[in-house]
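Next up is one chain by itself, shown in structure tokens, the form predicted on its own.
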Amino acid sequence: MVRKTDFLVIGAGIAGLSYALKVAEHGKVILISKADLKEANTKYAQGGIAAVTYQPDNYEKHIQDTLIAGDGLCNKEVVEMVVREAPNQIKQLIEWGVKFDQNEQGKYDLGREGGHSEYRVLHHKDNTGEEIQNSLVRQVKAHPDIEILEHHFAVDIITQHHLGKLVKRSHKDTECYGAYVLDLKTDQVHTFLSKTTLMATGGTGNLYDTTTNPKIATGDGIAMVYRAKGVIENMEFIQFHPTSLYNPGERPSFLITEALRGFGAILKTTDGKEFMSKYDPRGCLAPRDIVARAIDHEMKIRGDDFVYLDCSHLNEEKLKEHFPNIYQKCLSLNIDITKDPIPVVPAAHYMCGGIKVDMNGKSSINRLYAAGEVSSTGLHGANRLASNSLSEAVVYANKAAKESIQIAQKVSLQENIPEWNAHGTTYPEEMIMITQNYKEVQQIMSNYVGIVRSNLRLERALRRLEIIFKETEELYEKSVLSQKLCELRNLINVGYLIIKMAKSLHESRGLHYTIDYPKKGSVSEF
């Protein structure tokens, strides 16, 4: 079956939904989601969305905080653009029904997180992402020109090579004509043709054993664009959130928002000693890369499985009011955060690299845009400043929408695209191979490509991943497609990119910390 549209949106988080709402005023939109529409990385964002709102905060402070966190690798022009345009895009979210907490004076109740010099994080309790996701889903479902297809999985984007045309490695002439999409309910692959396509598939946290990301975060968009010869960059910069709830067996790991540390919670060892002050003068509010490495180091030298986050000294009523979901979650595990410390561990949380895009969200492949975590804009550099990601997503969705509308008015749909060829494929006899390789990939990445790395660990990871890659490609060539098989293939592609880019960076920078090239002036304990 062939489906045609003006705008194809792959992914249903804040970037995909806000883009869809804007381009839908200028043409037909098909929005595909591999799960239910409400299930996206956005939903799991607790802390909030960062933007300059009131004095004494100003654009320059937000810009400098972002540049400092990014450890010298941010694109300053991009940082300035996102910081200055974020407030207007947040106003748009509010118009779409998103509600942010206000204080008794009727002003927005701003939070502060690690790396921020001012209170500038707008939030809704401790479930900001869910509030945003639900509000945007309501708007999208009500729009007559947006067709929503849930439980549809994008397998590959369509480019010239599907027409039998060679595409040079320069990328400059490559064009995206849509995507091959697997209907997960019928197991049929359909051809979706579009004038422009937005990739908004989110991150890749499921490469690791411990992650705050939902199970759908398997690097699909990055892998698709890589296979289409698009430019991917900065994949070595994987952000581990310093504080996920230590609860073995739970997946995804429950996030303990950084806003709790901004509220005054203190990190301590299991014997009750504060430790962040010896790693950074900013203590518990140092940028995430520093805090995650400090926790990782303390756990290793002490042989502990976790550290504690202590809130017991904070106002009990305000703590419950601001963090109701964390309070209830911990209480379900017999942890009363007003009295008991919370056991926490770092968890894979956010991909700072991804599909390289320009300042309008355009990738190296013509007619293909990317926004949100799947993209690499230059905003985050080597380390994302807390709560900048949602701001980036709405700003770039807006920029991409504006250019997509112009492009859609100029180009025609590419016809004569061959349908998906499933000839000779069968259902794999041993699904256990997929499950086992999936687990092994996670073990490889967690053991060798985690918070602290080395040349030896990276080389070992690469050798082991290559074996799994060959096995999986053989299985893919002869098997009927399944979501699990496609996700495994994508994770392997993304894992390979992370390892290769980490191996090529011969210094410790931001989230990439290697014992073979320790950073000058860093704390010796690392």
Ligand code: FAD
The other form holds:
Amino acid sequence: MVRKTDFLVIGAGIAGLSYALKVAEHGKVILISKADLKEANTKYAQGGIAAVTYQPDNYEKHIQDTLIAGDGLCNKEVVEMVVREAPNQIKQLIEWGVKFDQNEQGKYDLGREGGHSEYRVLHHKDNTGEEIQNSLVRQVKAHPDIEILEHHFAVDIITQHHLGKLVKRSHKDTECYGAYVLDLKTDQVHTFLSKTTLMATGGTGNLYDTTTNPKIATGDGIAMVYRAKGVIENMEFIQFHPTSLYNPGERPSFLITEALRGFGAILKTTDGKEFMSKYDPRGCLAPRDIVARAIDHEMKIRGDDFVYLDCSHLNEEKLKEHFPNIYQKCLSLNIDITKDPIPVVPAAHYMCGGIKVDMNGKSSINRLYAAGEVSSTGLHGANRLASNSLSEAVVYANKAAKESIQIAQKVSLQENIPEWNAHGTTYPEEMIMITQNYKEVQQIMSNYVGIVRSNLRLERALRRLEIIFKETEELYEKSVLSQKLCELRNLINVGYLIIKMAKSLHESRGLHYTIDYPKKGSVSEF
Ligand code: FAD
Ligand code: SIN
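Show the same protein again, this time as the form predicted together with the ligand rather than the form predicted on its own.
All chains and molecules follow, beginning with the one already shown.
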């Protein structure tokens, strides 16, 4: 079946939903999501969305904090643009019905997180993401020009390659004509043709054993664009959140928001000693790369499985009022956070790199835009400042919408695209091949491509991944497509990019720390 639309949106988190609402005023939109519309990383965001609202905060302070966290790799022009445009895009969220907490004087109740020199994080209790996701989902459902297709999995984007033409990596004339999409209810692959396409498929957390990301985060958009020969960058910069709840067997790991440390909670070793002041003058509120590495180090030298986050000295009523979900979650595990320390460990949390886009959210492929966690805009550099991702997503969704609207007026739908060829494929005999390889990829990445890296570990990871890559490609060629198989293939592609980029960066910077080059001061050879 062939479906035609002006704007194809792949992904229904904050980036895809807010873009869809903007372009829908100018044409027909098809919005696809591989899961239920409510399931996205966005739903899990806790701390909030960073933006300058009141004095003594100002743009310059937010810009400086972002640049410092990014450890020399941010694009300053992008940082300035996002910081200055974030307040307006947050107003737009409020117009779409998102509610942020206010104090008794009617001012926004601002939180603070690691690396922020001021209180500037707007939030809704400790479930900001759910509030945003629910409000935007309500809006798209009510829009007459947005067709929503849940449980539809984008397999690959369509380019000149599918017309039988040679497509070279980073070629400036490559164009995106839409995507092949697997209907997960019927197992049929359909052709979606569009004037412009937005990739908004979110992050890659499921590459790791321990992650805060829900199971949808399998790097699909990055893998699709890489296969289509688009430009991907900064993949070595994977952010591990310092404090996920230590609760073996639970997946995804439950996040203990950094806003709790902003509120005064203190990291301690299992014998009750504060340790962050040994590592950084900013203590528990140092940027995330520093705190995660410090925790990793303490756990390794002490042989502990976790460290503690202690809130027992904080005001009990205020703690419960600001962090009701964390309080309830911990209580369900017999941890009363007003009295007991919370056991925490770092967990894979955010992909700073991704599909390289310009300041209008355009990728290296014409008619293809990217926004949100899947993209690499230049805002985060080598390490993202907490709560900057939601702001980045709304600012870039707006930018990409503006340009896509213009492009859609100029181009027409591509003719003669062949339909998906499933000839000769069969259902895999044993799903264990897929599930086992999926687990192995997670083990390889966790053991060898984690918070602390080395040449030896990266080499080993690459060799192991190559074996799984070959096995999976063989299976893919002869199999009827399934979500699990496509996700495995995407994770392998993304893992490969992370390792290759990590191997070629001969220095330690931001989130990339290697014992072979422990200092800053080199350039990437990738
Ligand atoms: P997502 O919200 O992840 O949406 C991705 C969408 O793409 C989903 O609809 C998914 O189904 C769909 N999709 C994926 N692959 C396919 C495919 N192949 N075909 C079709 N659809 C597909 N950031 C902050 O700024 N502040 C915070 O407080 C904060 N807290 C966080 C807490 C947690 C626990 C986590 C996990 C992240 C947090 N982050 C936070 C990061 C932030 O939530 C994400 O970066 C952001 O929500 C990503 O939004 P997105 O729209 O790019 O992607
Ligand atoms: C948190 O609430 O600690 C997560 C914030 C973020 O990832 O930006």
